[in-house]
Structures are given as C-alpha cells and as structure tokens.
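Coming up is one lone chain in structure tokens, specifically the form predicted on its own.
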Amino acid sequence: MLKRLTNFRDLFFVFVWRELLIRYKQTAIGMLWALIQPLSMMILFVVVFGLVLNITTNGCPRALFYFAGLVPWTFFSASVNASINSLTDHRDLITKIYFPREIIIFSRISVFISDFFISIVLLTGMLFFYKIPFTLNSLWAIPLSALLFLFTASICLLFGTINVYYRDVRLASGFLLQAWFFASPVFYSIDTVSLKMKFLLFLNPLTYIIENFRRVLIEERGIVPWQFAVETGFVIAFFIIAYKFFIHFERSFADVI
C-alpha cells in the first residue's frame, strides 16, 4: 500500500487540496462549520439525554462527556458517509486512466481527519475549563487515534467498494450507521450496561476507542495495555483484510462502476 501510495503522492495531495476546496467553496465561515456538527449534536444530548432523560454521566459534566463522545463518533460517521459514494462520483476518471483507486477513499477521509483534530483543539480547552489537568495519561489519545482512523479506513474501503457493485450500500448505510451510533457508547457510559450487553458493545471496536478516550482525557485514568493489546490486533488484521478485500475488485472497478 505505501509503496502504490507514495508513487502516487502528489495525486492523493491534490486530491485532498480538491476536497477541501469542494467543501468549504463559497461558505462564509469555512472550516467552522468542523465545529458547529459536534457542537450543536453536544448541546441537544445536554438537553435530551441529560435534562429530559437525566442519563448518568458517572459524575463528568454532561457537556465534556457527551462532546468527547461525538469527536470520535462524528470523524467516523463523517467519513463512512463520505466514502460511500466517493468511488462511483469518480466514474469518469476511474473508466480513463490508472492510479490506485484508494486514494480517492483516502482523500476523503483525510479531509475529516482536519476536522478531527480542530474538534481536538475544542475538546482541549473544555478540559482547561472544567479544570481536568493534562496528565501523562492523556497521550494515550495519541494511539487511540491512529486506532480510529484505521477502523475508520477500513470500513470506508469495504462499504465502498461494496457499493460499486450494489448501489444498496448507499440506501443502507443511514439505517446502518443509526443502528452502529446507538452501539456506541457516545451518549451513555459502558458502566451502566449489564456485563452481557458489555461483550457485545464490546464486539464493536468504537465502543473501546469512545470509552477510552474518556477515560484518558476526562477521568485520568490510563489504559489496560492487554486490551489495548488485543484490540490494536484486531483493527490491523480487520485492515489488512479490507485492503485486500479492495485490491481484489479494484481490478474490474472500471469495468462495472
């Protein structure tokens, strides 16, 4: 992949300057709007799920619980959505010439990637104003990341390449991704789940990546470096498939899309 990847690169930069440009062009407030999604999804779980419903928060302030939440659950979602389609809305380019199609899914996802880390920056000064200290613990956000962002490829590889052959990906995926967003803990904690619920939450890799950014930036607390352990294994392996998964059709990409 990084060999195909860096023959490539000055392709897969202009492709991400041409995403940027596509999105943000004739917006008022550009890359703002990175902020405004989460922000505005934080204030409405505040309301419904913290007011209304009074779900606990083990003791976090609701909005620093919810909103570190959706930082990872919004890049995720963000991107699946995007890269659904990334592949056939490129049918004219994919039919002409060669390049490694990944790139195309790639690019797409690095625009949300941008996203991600100015939700980071937020995120960091609501620690700096509920008064949560920065501890070593913290740069555990680091990997869990890169955890995030290689699930998160995976699954945009698969359900696009999928989706070329069935356009019923497409028409799937907002049920899917509603059914995946109550399967993550984002609104409410692991803790408050019997232990059986807890193994099949479990199952899915963004209930560890959420609940463990919370636990590193919001209670402290470090990792348990076994299950960080298994579960980094298991997102590499589930890559490594998907990747292979998208070389095997790619081939005939140009022949069905």
Given for the second form:
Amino acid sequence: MLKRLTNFRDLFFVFVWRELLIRYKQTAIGMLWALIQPLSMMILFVVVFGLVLNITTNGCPRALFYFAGLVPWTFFSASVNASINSLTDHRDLITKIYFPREIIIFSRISVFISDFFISIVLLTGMLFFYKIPFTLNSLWAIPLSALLFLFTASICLLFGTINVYYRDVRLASGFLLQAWFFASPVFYSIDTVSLKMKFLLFLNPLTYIIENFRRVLIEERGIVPWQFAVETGFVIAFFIIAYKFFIHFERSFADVI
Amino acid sequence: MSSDTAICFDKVSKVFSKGHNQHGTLREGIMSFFSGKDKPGPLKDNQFFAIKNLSFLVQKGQSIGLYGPNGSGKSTLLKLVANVIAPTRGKVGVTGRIAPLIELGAGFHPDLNGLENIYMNGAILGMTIGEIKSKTDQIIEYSGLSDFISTPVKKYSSGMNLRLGFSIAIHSDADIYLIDEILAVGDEEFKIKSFNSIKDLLEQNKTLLIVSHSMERLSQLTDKIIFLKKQD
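For the form predicted together with its partner chain instead of the form predicted on its own, what are the coordinates?
Up next: the whole complex, starting with the chain shown before.
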C-alpha cells in the first residue's frame, strides 16, 4: 500500500499543492476562512448550548470547551464532506490516465489538515488566555490527532468509493454528518451521560478521540493506556481494511464513474 | 513477456454494460472483496463485448496504427493499455511509462494558470517535479503561449488548451505514447508542428499507438496497422 504512494510521490505533492492553491484562489480573506468556520460555530454554541440550554462543561470556560471539541470535529466533517465528491469531480482524469486514485482523496484531506493546524495555533492562544498550564499530558494531543487523521481518511476512502457507484452518498451525507455530530461529544462531555449510554457512544471512534483531545488539553487529565491501545488497534485495522477495499474497487472506477 | 516487448495483449476481452447496472457491480465487488475470488460470470442481457479475445504484441520502438469503424473498440483498447480500465478476461502487460495524448487538456484545472497546469499535468504524466522544472521553458516555448502563461486556463480558447496539453505530453519523455485523432485538431501551423513532433518520437525509438480514421496518416506514421472489426 505504501509503495503505491512512494512511486507517485511527486504527483502527490503536486496534488496537495494544487488543492491548497485553488482553495484560496479568488477569495478575499484567504486563510482566515480556516478559522471562521470553527470560531463562528463556537460563538453559536456559547449562545445556544451555554446561555440558552445551560449544558454543563465540567467547569471549563465555555468558549474553550466548545472550541477544543470543534477543532477535531470540523476537521472530520469538512474532510468527509469534501471527499465524497472528490473522485466523481475527477472523472476526466480517472477515465483518461492511471495513477493511484487515493491521491485524490488524500490530497483533498490535506487542505483540512492545514486548517486543523491553523486552528491549533488559535487554540493554543486560547489556552494561554485562560491560563491553562501546559503539562506533559497535553502532548497526548499529538497521537490523538494522528488517530483522528487516520480514522477520517478511512471514512473518506469508503464514502468516496461508494459515491462512485451510488450518488446517494452525497445526498445522505448531510443527515449522516449531522447525526454523527450528535453522537460525538462536541457540545457535551461524556462524563455527563449514563454508563449504558457511554458504552454506546464509544462505539463511535470519534467519541474517544474528541473526548480525550479535550481532556488532555484543557482539563489537564491523562489518558487510560489500555483504552488508547484498543482504540489505536481498532483505528489502524479499520484504516487497512478501508484502504484495501478502496484498492479493490479502484480498478473498476473508470467503468462506472 | 520478453524485455523487448512494450505492450502485450493475451486473449483480452472487455465487457461493458449498456445501462446503469452499478448496483450489480458494487454488490459483486463487495462479494469478491470478501471471498478473494474474482471470476467473471456469464454475459448478462444488457452487456456486450467491446473487445473480444484480442491478442497482439508490440515491440519497443514500434509504431502501431489502430483502424476500424466507430464502436470497434479502439478507444477501449487505448484505455486498457493506459491501465485506466481492467480487462474482463485475459491479461494486459505494459512496460514503460505511458503518455496518453487523448482529450488533451482534460486534466487542466480551470482556476489554475498555464504554468501551474504544466506542473499538474506533467506530474500526472509521471514526470518528477525536477523534470518538470527543467522542461518548463521548452514546454512554454513549444506551445507558443509565453504571453498567456500566467492567465487562468479557464480563459484559454480550445486551441490554446490543446497546444499546451500537447506540448506537455510531447515533453513528458514517456516510453509509450497513445495518440487518438489529435492530429486533426488545431490550426494548420500547429498541425504540421505536432505531426513533425510525432515523427521525431519515432526516431527517438518510442513506442506509439495511433488511432485514426485517416489511412493516409496511419501509413505515414506507423509500421503496422491493426484492423478492428465492430463486435456484435
């Protein structure tokens, strides 16, 4: 699997470079868009979930609590949303010349990885502002981000593939992402739900990732090693299966796209 | 396959469906993904052979013409060589880097300018970034678009698109060139220029596969011609 990408390394770089380039062509405020999405959602959350519904945030500052959840969530939902169409958008290329098709999906995700890092800079600024100390536990955010990228890539590969066959994926994605959002602890903390509910919610890998991402950064708590090991094993196995699934179907993309 | 062989078709068949039967293909794909087996079933009602039991060999440095009526499978054959589609039965073997000169400029991104699209298309054709960098000047010069190279491609005319696409492909230093009717496009001056460039490829010992409806063109450019019949 890795060999496919190393053989086409330069093409991959050029695709990433192109995605970043076209993203900000003919825009007035360019890179700022990376921040506007999670920031505007954060303000909405503070108003709706905080001031109106008064949902607890474990004693954390509301803005910070929501923003720390929105950074990984926004990455996931934006990547999935943009990847579903990515293969069908490249119909002209796919029916004309061969290259590993996952390059299309991975390069599209790369744009959101860059957005993710821009948001992390802002999040760090907010941590300073709220005087949250930096501890060794905060470093867990790095492997957690890696899990997030890997899991997102798997979902993008699967959805992108199925959308080649059934454009229904595109139509269903709005609802699906919305449901997924409620099933992920973005505006609530997993601590507040019952044990039974917890078990159900942890079937969603994003629950683990988002909850712990916030925990290590703003609540200064550590992670549970065995949970992390199980989750990592699952995410890696899922990624391998999704990638193999993608490669298996790739051969017939040009026939059906 | 010996080391002199560029393209080898071994009893190749390609089946297409007339309607939209993606449903079947996704289900079959999932089944073969889990079972590990991948055997094609009997032909269904809405399926037909685009290519049936075709075998041939192309040596390195040979130039082969493909001649036949519409629907005889010429484009399908080029796509099989380009590894864009997989054969339903049989085997396709190709050694070397391929440059399809088909629908030139199809891979261009409208919002990117000419230069950015040179990088994009060059990389798609298998060039490294270093190679593209060193050939950029030649590519621009050949296309005659030096005044418009910073203009977004969406503002190009179809002729400009074609010239840039052809120029990139011809400079891509591939081993096998797939050429589909493009000689008929562009103005008279560029037609002669591109025709000469293709002749140059022959002298550089490149392998060519040329589709054309013009017997005259094919006899000027190819060593051998494969005649394809329409399948029923």
